[in-house]
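Just one chain is shown here, as structure tokens, and it is the form predicted alone.
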Amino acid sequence: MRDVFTFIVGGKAGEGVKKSGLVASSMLADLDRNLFQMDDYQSLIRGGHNFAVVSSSADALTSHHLLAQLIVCLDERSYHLHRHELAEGGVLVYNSDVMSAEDGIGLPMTSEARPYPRPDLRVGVASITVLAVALGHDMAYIEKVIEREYKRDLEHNVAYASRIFELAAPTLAGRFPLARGHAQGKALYGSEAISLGAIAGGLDLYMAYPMTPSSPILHYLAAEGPKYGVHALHLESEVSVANMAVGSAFAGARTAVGTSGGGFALMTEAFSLAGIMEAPVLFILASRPGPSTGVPTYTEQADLKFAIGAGHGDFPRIVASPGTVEESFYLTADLLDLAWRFQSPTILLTEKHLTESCMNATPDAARAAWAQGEMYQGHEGDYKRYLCTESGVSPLLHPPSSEVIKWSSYEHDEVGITTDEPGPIAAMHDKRQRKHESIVEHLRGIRTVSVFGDGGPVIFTYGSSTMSVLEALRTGGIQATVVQPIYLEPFPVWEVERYRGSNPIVVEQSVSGQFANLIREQTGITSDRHIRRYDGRPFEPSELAQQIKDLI
């Protein structure tokens, strides 16, 4: 049996319960544990349902579990939604101050903090308090943990932890004693491991307007990016946020923007605006449940297709998804590169579970790509920014310069000079087709393609949709080759082909299987064995390894 750990806590908006969940993550890190953190929430300011669930392993471990051994309920909606989820032999702690109830452990946690300023935000610190009981610690260590993780109005924090360590521990002390493991580097979010990888690639501008689940690595590069000379901006649109990039893009700055599916709708006229002037610029496209404004604060993989067919006439990008936290980081250097190299937008396609999930990442910004471009040599005549070469990528030359610049958002001519003739037209649609080829070719010489373990039947999967397959195998013990493309436009296929005929189990987050089309137009592979998830919350690692079972 798995050494799975698994602590849910949940309450209403306002009452600290994302803090309770980073504070336990830290806890199970002091163990060195590997962790999985996800975040659940609903778009509401106050009064909305939150929860964080929290698995940690000895061993390796990609998703979170659902089944409990600790639930701690701050309020009584947490006990009724998630009381169905106390694994055998868990334990379920609960806000007697607020309800009553005939199973579980009840606590008075709102009257014991009372006394005190903020009682509402305070029953946070009961959560933890409860967690360091039953992993078997004593009142030092809560009170270091609260030096480090509650800073602000230590000493109230520390009085009432040490009221409710009294309360607990005569029936949950050392309940559940913890095996040391070997986890390797620290416990990153998603948006983290973006805004890093951005940064170890040279970023100088990122520019957002906020939109969940994007908004997360607006604000980490806005408090963390002046350190490494990024400079992070919050415009007034997406709109804005779009043109500027571009603009940026034409004076030499390394520039990426983030937003959700509603905010790269926005985008799109701009996003084709950087296909006809060839402009180096990432768009981070963070998902979650459309079409419109859908469910701010979920995740779901539907803008598969809108990614690879955005923006109007025909361009070359590139469209890449990350299976891991820790691959998000090299991948979203490497679009960086990639836009640079191939003078094209670049796309990073993840998703709400990655963005807002935290789990153990080893990072190493040595490993991350980083390109100049084709920079301008100098040759006799005119600068042409839109020189016909063999490769399809022109000479770069950013102001201020004693030549002539033009980046056109018509089409043009060689120099940038707007054309209607259907000679130059044709010659620049083939000029961005070799890109499109010279693309394909890099593609071919790089990891385009993970594949984890071997025989059994195949998986195809990607994004965060990984995380959780890894995990299902290894929660149901099965054997099987899963197959994960990082790249989707364009596709590998050089890849993928070889498994034409194994009829393959397709799992992804989308109703009307959009993965599993783009494998089947792609490479004629199909299937009659599916597995989709489209409520908006992650699949759930025991229950899609029945599933798999089932299709098995």
Given for the second form:
Amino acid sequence: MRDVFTFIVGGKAGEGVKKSGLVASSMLADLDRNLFQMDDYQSLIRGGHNFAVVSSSADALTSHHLLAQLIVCLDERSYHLHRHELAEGGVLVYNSDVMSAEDGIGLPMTSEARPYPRPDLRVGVASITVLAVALGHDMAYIEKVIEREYKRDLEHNVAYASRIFELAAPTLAGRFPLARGHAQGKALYGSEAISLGAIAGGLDLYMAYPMTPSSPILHYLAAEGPKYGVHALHLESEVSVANMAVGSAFAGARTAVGTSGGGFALMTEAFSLAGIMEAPVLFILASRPGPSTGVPTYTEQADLKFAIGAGHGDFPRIVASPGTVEESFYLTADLLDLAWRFQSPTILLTEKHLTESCMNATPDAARAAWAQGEMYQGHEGDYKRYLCTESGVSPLLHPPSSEVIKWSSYEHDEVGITTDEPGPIAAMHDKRQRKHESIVEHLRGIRTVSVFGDGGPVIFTYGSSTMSVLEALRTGGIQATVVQPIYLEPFPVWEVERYRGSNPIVVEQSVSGQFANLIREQTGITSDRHIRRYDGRPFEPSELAQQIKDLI
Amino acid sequence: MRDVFTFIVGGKAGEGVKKSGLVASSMLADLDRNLFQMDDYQSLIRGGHNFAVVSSSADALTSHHLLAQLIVCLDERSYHLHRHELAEGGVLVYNSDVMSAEDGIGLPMTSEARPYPRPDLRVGVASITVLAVALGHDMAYIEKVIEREYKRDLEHNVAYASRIFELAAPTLAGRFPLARGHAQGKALYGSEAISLGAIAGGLDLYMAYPMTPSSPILHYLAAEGPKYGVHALHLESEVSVANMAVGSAFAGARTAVGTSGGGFALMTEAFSLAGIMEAPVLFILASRPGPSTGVPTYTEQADLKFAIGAGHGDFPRIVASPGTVEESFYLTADLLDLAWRFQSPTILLTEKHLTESCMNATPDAARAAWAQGEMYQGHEGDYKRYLCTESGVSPLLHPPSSEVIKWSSYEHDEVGITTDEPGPIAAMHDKRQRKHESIVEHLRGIRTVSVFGDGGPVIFTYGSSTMSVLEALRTGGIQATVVQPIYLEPFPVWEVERYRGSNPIVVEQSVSGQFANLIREQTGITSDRHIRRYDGRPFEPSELAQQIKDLI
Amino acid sequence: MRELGTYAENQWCPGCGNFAILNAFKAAVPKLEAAGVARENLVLVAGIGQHGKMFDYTNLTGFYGLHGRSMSSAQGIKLANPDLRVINFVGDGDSLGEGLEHTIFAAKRNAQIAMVMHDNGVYALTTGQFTPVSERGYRGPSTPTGTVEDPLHPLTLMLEVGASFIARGFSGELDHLAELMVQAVLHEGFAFLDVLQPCVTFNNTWKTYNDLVEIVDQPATTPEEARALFTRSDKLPIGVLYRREDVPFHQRLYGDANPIRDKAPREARQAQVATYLA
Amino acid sequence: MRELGTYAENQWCPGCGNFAILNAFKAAVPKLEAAGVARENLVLVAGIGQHGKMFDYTNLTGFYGLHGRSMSSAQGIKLANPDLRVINFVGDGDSLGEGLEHTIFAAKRNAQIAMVMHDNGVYALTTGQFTPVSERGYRGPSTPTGTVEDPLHPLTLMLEVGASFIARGFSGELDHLAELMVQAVLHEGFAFLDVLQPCVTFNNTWKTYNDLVEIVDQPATTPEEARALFTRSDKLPIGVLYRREDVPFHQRLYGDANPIRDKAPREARQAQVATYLA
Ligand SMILES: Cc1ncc(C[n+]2csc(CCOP(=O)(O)OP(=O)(O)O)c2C)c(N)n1
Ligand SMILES: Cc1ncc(C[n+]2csc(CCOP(=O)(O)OP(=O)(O)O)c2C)c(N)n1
Ligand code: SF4
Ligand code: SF4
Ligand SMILES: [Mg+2]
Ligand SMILES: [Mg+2]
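Please give the corresponding structure for the form predicted together with a further copy of the same chain, as opposed to the form predicted alone shown earlier.
Let us now look at the entire complex, which starts with that chain.
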């Protein structure tokens, strides 16, 4: 049996459930254990049902688990929803002021909070006190944690926690003595890793319109960006965001935008604009279940086909998707850099399950790419923005300059002046097509596919599902070769076609199997072994392990 | 040698070149000959260079030719651009008031017009008089034509034409005595055929924002629609157009929208809305060269991939592309009908070379489909908009009704109320996926692929390139099997996969080979024989014939 | 008669100004029926945001559109079948941010839609970012040091672009609000109803509004008077503040015709096309 | 000094009001240089339409954006490098139809862009459809029996949404127009310049404008005065009609900082990230 300890805390939105999860994570991090936190919340502000799952292990860990050792229910609904998720030997603690139950341990979390202001907002402190007790900590440790994490109204929080400590200790003290781990680095949300990767990669300006699950990137960059000289702008619409970004790139700023599927749909006209202008812009597309407004606060992988085909007309673009939080840091910087190297729009395709999940990562900022285009060094005659080179890449120049620099949305000649003549039209198409080939050439020289393990069946997966698959293999003790294409367009056919004839298991979160179709389309590799989840929830490792076993 | 007679008239925008082409067409139609008119114009209103090519034949004809028997140049630029297009034995006539030349016949077209008001606008009349003379007509016939076609300022036009007649007759009279043909039907522009197909199919409302080359549909429906009870609305943007269309469909109106690539990009958010709402809306996407603003008044086939992948999330859609003007009439009605049958957005994908070319067609309105959805006949309990049926199609009901009808952009339960629960989310995905399968089932029962000829090499093509390929085969006397998928999504794999192993020649207008990729993706059929034109111009049959011969 | 509520669980924060809007609307429906608007002719169109949940909580035929775009869909519904009465619940971010253009064009056309704007000064559903009406300096997660933009003024803007009915209501005046909704739906043209809606979580304006709101009984009779009334600084007038008569868009387009009701049957339509093509 | 013209063939109709706009701009550039705006800091941004051809005809650094969206791109350019001076040539369809929202937000933010609107009352490039400023009854190919919409009034609309500089020019007053362009570019904030541009082909307004245009020397000093001036019915006043001082958007955001100029080198930036991550 693996050493995985899982803590679930559930309650209403507004009761600080996510915060409890974060504090639980920090306590498990204090034990140097690897962490994975998944926040499940609804599209509402108060009420409803939220929960946070924090799994931790002394060993590698890339997913939350839903079989929990300790479950704390702040309201009755949580009890009904989570009681069946209790692992053998696990403990369920509930708020006895709002419900009663036969199993589990009731604690009067609300009434104990009544002496203090806003008792409803304090129950989160109870939940993490319970965890601390169960992990065998003393009150001194708990005080330290509260000082660190619940600074506001510190005194009352400590007093309240002491009462909960006293009530919980008799039944729970030291129930789950956990092994220390060797985890390194920081617990980071995907959204933070992406933001930091963009900063490390040289980002100057970020534009967005709020949209779950991409908003945390906007919020992070708005709050933290200025320290690094990075500015985040919340504009009137995604249409404006994308057009402003292309303008910003024209002026020489490293520019990224972020959104989810619906917002990206509004950006596709400007995505094509970036294609013809050869504008370096990074588009961050964080998916949620679609179509349309769909299910805003949950996860799915059904924007792949759209991302790859987006924008009218023929033009090169790069689409890649990170498999882990750490990979999202590097890949964001890489895609910003590739946008500049190849003067093409790039898409970081990711999902709620990555942007809004938190796990350990040890990104090394000095190893991040730094966005840099090929700059104009002078050539015969006047500057030509769209000089037809062999690579298809024309040297860049930004204003102010004594040269005239013309970027155009119309088909244009080398200078950038409009043309409707057949020769120049075809020449520009050829130039951009050569750029596509240069991109392919470049990708052949870098790691475009990650392969984990060897032997056993071949499993194809990508994006945040990669984390689920890896954890499922650990959980189920399954030997397999996991193939994760990081780059999806241009597709690394040269890497993936090795697995021809393997009848791979394809794991993804799309009802139509967009990823499986892409593989078939690009490599001809077909399969009759599909695992698809499309109910908005990420895969659960034990369940997924079973599904894999059923197929092999 | 085939009996093909081609007339080219070139001049400045504003000189009535397109009109001359139309009148030339009508004169050739008077001979019951088959026609094909291609209008080449720039994105400007006056000046520049426009030309119209009218080819005609007593036999079948599906393209203009550029080798002309008679060329009339209204200005000097036309002379330089078109003189090399003269067929053996052909005649070039030019306006001797604005240029001089050694070859060709000069006529003082401008100075002869000076006695009358606005002489510049009258030179078109000269061009068609020249054609009439060369065809062997007398002045009485010409008067009739002018009465029919240039009614405004009739008297002056006739007087002017008489002078031109006198000047031209000595050298040109009866130079090209043409055989009568057996052509039937009307000379129709693609845009007219599409508009009429939509009307015949039951259209109620059409919404658009002007965009070449889809604007003629808006203009046609705005002018002619009301006679049939059809209304066309020019709104503030394509975003509004698409959202209004979905609202209109909700209320029960048969609704279509039209645009080109850039406008369609702005519609993709609402396209996905139609996907989740299961709204029957026909999107007409008339392509021009992209990316972005591209080349507004020319032709290309590079929006195929975008159309097929458009919109975030997984949902069924139907994409089909007509090969001829006549086919566009029926297919428009079919796609309106399919939108209603399957409550899914459909796309009529076409190109400038179809919407703005004119040829004979004999559409039979009574054979057009009539858009009709499966209506609610009552079931147990209250009406459920999204009832989970086996086919995936839920019966329709429109307001006013005593039942409550709820359409939603959020993921929803059967009633239409928002859900974020895993079970209902998956159930709705499954329902829509079943609908996709029902569509495939339906397509299996209808003609989804046209096959022309047999034996010889297999040529794959689609859309307006079909017309070019068929004409190239006639012109070059080539025997081949032309396979034209009309439906592109769902792709008729069952029909196309018959041609596996044929190493087909793939003819299309896209630099990246979007159509060839689609075939490979869907059927695994690969090819190393590609003919791609992407300079904004449609294929020219003799050239294309040569390219085909070079490959076989 | 059907219940006006649904089985959907209410997800608004306790104390939210949206409850009053929902209840006012539930009170308005029977009044509308009494005034001759059959319930089956009423269509509720909603944008995306906390306001949009009106769709889930109301047992009426409805259309839950896209964020910022529902006004376009609302117009489509009306133009397809002018017999329907369309009420569009929108957010301030929704209709003055993402969808500003559609709002303005609906007003410009005098499209017959009753637009009810839940004016809470925040993007509530996405956790409290500033909106086009937020005051300069507003701090939200996208503007942690305060927005540097000045607000739009919805009422004067609507006047400028031609709205023929302009009203303001307040969540704290439920009956009054219900009456305003009735008036808005009955108005033959574009009706803009700005509802002062406190958001207790991100922008709690209950006290300010309770202090400043004042019911006005007489609408302004000229645009100049209206502008003065809209921009009073001492008080926040609520009520129908301006209205004028004008022909609604659908009538300008088709007179009294109705594209759906008046549609020719298949045979007739196709015969007409055949005649043209012959 | 480079020629201001290019090798692109001019494609406007003879007699079009656009020629004067082009020539006025060519006259304005040296005046701007004299006023301290280096030519290399000047960026020309254009929308899509006949007006947009200013891009091809002018030998200046420029950005030929999307129909209706170039104002967003213009703001992006300014925000990336506030040292640049951005002039945005747009059409009335472009900036008040497709792109109305971006125009309004640029004004609301006081983004420092000189917006020059070629106001010809038609979608000229797409063959003469009505625009948001076309009078009711205008017949174009999309409204063969006349549009049923009432026009927007660009000047009062811009005033309403916060434009800090509002001017009107006329193609028939070339020197005056050149001077207005200079003023607009020098204005520290959002400058709206509405140019009455006759379209001889689809909307020939030369005579009306020649009859009605009157040069005004003094801008209005209050919004009320401005509104009165904008809506005079006897005359069409041209000139700088309203202006006020206000801090431009980029300065509100960054003060005098410049994201590009002030950017830390790679090592420093990455070291700072590493410190945070440690
Ligand atoms: C195209 C698009 N962009 C962004 C979003 C995300 N979104 C949902 S609600 C909302 C803001 C809602 O604010 P408001 O309209 O004021 O409504 P409120 O929640 O305040 O009632 C946003 C940005 C979306 N659904 N669609
Ligand atoms: C998204 C999009 N929709 C439509 C068009 C087609 N289009 C090009 S120019 C134009 C109208 C131009 O009118 P206006 O802005 O007034 O410019 P003008 O030609 O009058 O100068 C339109 C609709 C386009 N290029 N992009
Ligand atoms: S967040 Fe604000 S608007 Fe939303 S329900 Fe809560 S109080 Fe109401
Ligand atoms: S169509 Fe009108 S705006 Fe365009 S160039 Fe001609 S006159 Fe000028
Ligand atoms: Mg709001
Ligand atoms: Mg215009």
